[in-house]
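Below you'll find only one chain, the form predicted alone, shown as structure tokens.
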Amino acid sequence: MEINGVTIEDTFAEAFKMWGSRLIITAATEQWAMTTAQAATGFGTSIIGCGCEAGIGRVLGVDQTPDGRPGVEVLFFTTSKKSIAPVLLVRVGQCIMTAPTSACFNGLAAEKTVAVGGKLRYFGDGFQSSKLIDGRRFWRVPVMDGEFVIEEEFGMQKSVGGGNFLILAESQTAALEASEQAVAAMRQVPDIIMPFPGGIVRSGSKTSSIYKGMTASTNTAYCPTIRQQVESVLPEGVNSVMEIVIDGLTEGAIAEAMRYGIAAACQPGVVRISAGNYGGTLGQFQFHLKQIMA
């Protein structure tokens, strides 16, 4: 298969079974909320090292939050249900429940839930105050600024994270322009986040290394610099390759969102896409991108 002239591998991603809550958080204006959104996203690029993978979804209107102001949706992905408690009740209490004028909000609909204001509460220190509101349990923290609102529990649901693309460029200029423009396209897409930095990583893993104790190591076979001293997979002409990471709250968010960065990133400049796996063996879903683009 070809799109623009650049071809498209008969490979699949693989992809892993992880658990995904959406928060909304909303504050003065929309730079606070950003920044807020920002800050409790940061350092959650891989579960590998950061405990969780996070990401800033969409960026929502007055009329689109539960308290009428500025907001920004934020995905949390980790690889139990039992993790997910410490992740949020850490990020929310130290970069949301922080930041001024901030407020936070479940952002998911779902059937298991997990407390977070319901335990960030006793921050008021006994002056704090509850609310139900056509069923949903809000808290008031009074803070130097004024309070801190934030609801008791947040959704979480079984989701899919480590969807992926490669993009395999003549050179470093066009790899990062087409991931540029691949990334610019899905963040069109629902309930999905690309954790790395910019949406970007250009340092992608594979599951093994000649050290003791690494569970992880640089992908040799895409590494272009020591392609005479590996078994090297790529093709001549490539001298860069980019990964798109995607996590998403379903099987099928994802799919769409490797449909549209494809897509973007068949430009000049680009010889191929590809995807990383292993075989199969380790995650629960594939994304075989032909049938993707089909």
Given for the second form:
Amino acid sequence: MEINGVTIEDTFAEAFKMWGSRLIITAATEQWAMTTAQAATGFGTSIIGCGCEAGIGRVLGVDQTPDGRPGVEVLFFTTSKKSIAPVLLVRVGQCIMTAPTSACFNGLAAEKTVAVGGKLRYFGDGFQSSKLIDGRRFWRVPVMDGEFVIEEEFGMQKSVGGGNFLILAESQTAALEASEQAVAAMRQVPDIIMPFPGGIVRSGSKTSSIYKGMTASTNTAYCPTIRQQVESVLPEGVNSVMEIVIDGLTEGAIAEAMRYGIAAACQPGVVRISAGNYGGTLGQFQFHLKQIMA
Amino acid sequence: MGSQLNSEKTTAVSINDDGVTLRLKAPITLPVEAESICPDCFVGCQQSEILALPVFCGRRRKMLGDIFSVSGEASDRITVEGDLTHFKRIGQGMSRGRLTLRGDGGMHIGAYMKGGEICVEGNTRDWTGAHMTGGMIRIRGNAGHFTGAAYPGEIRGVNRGTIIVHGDVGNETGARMRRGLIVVEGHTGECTGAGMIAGSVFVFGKLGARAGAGNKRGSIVALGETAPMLPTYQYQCRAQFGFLGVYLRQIRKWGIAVSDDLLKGSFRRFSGDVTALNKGEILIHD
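Hand over the structure of the form predicted in complex with its partner chain; the form predicted alone is what we had up.
In what comes next, the whole complex appears, and the chain from above leads the way.
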């Protein structure tokens, strides 16, 4: 299969079951909502090193948020149901509650919930108070700039992490430009994040190493500078590879995002689109590139 | 009584979505105990069974069919037409469905209500929604005293649920409420939120005197004029309160005009009552 002269490899992305949660951050201005969202989702690129994968979703207008202020959606993904509570507690407590004028609301109606506001309320030292309206409980915590409002519980649901595709290009410039185009296109799709910096990974990994204690190391098969020293999979003419990793609340959202991203990435200077997998032995989900782009 | 009737009948007749309409045959001035006018009682009943439901008219036991003409059957959507000023306890303890009163209602409407919706297109008398624990009551006209309040001798009153009064209310609205929300589009009488344990009362008109007397943790939000405050409240600060954005947007969805000024406005916060727990508040819009 070819799109705009770019070969779509007959392979698949292998992805894993995760647990996801969506929060709505509001603030006095969109700028402060975004600043808060960036702080809350920082250092959330990979579950291996960061404890969660996090990213920013849609920017919300004043008519789309519970309190009528500008808002931003943020998504968090962890590998288990149990691990989502400590992640949210720390990030909401340290990055959202601390941000000027912020408030934090549940953005995911789900059967399973995790208590976050219900625990952070104790910061109020006895002066916190709760409000219950339309079946939703909010906590008002007195803070130095006024009050921090946080919802008692946040929804969480089974999700998918690790959807991906690789952009194999003639040059680093071409790979970066194509990746940027892909990320911009994928941001239109709701319920997904691309947790790496700017949505792009340049240091993909494999699950082995020559060093003891290292569970992952650089993906040598895709490193162009050592192509003749290893079993490289890079075709002739490829001098740079970048990867886009996607986490989503649903399998469908990831497939949709990949479709948008791959279509946008197929531009001059790009040789091939591929995807990362472990032969189908580890992940519960497979995203076949040809099926997605059919 | 309602739940007992319901449990006996629910399996007999399937639910009819067309609803049941009761029309008052003739004006009644005697007090009528009418807790059988309740969706939970009607939902499993054929028309003949609805006609036979008991009411006490003065001291005499009568049947609904003696007082009302009935159309429809087996539904949890009830419409009652006529002047029901002297009918007490309509919708008492209801847990489901919708009850519409096309006219005025009497005392204790929706008392102990657990769910569903009551809409009164006229006025109601005292004790509307007393001790309710869920659902919504909407009064298009005025409501009497003790709206959403606790009965004498009871420590706790309303515990969840919403009461919306588009007109005025009398004294002691929300007295000793534990949770829940009361919204008054008009004015309130004296002692609004007296002895509130928690919950919220929003007043768009004038908040009457002695509001929040004995308030422990409740919130009284004054969006219009206010009578002089009790001296047992202390001014804290002027601020914008995030939770009010959530509440006022929901109240706007319920059909009450909430201006953008109110949504973005700042409020003066008074805490009190210092003679009680002192964790309650009155918020006054600037």
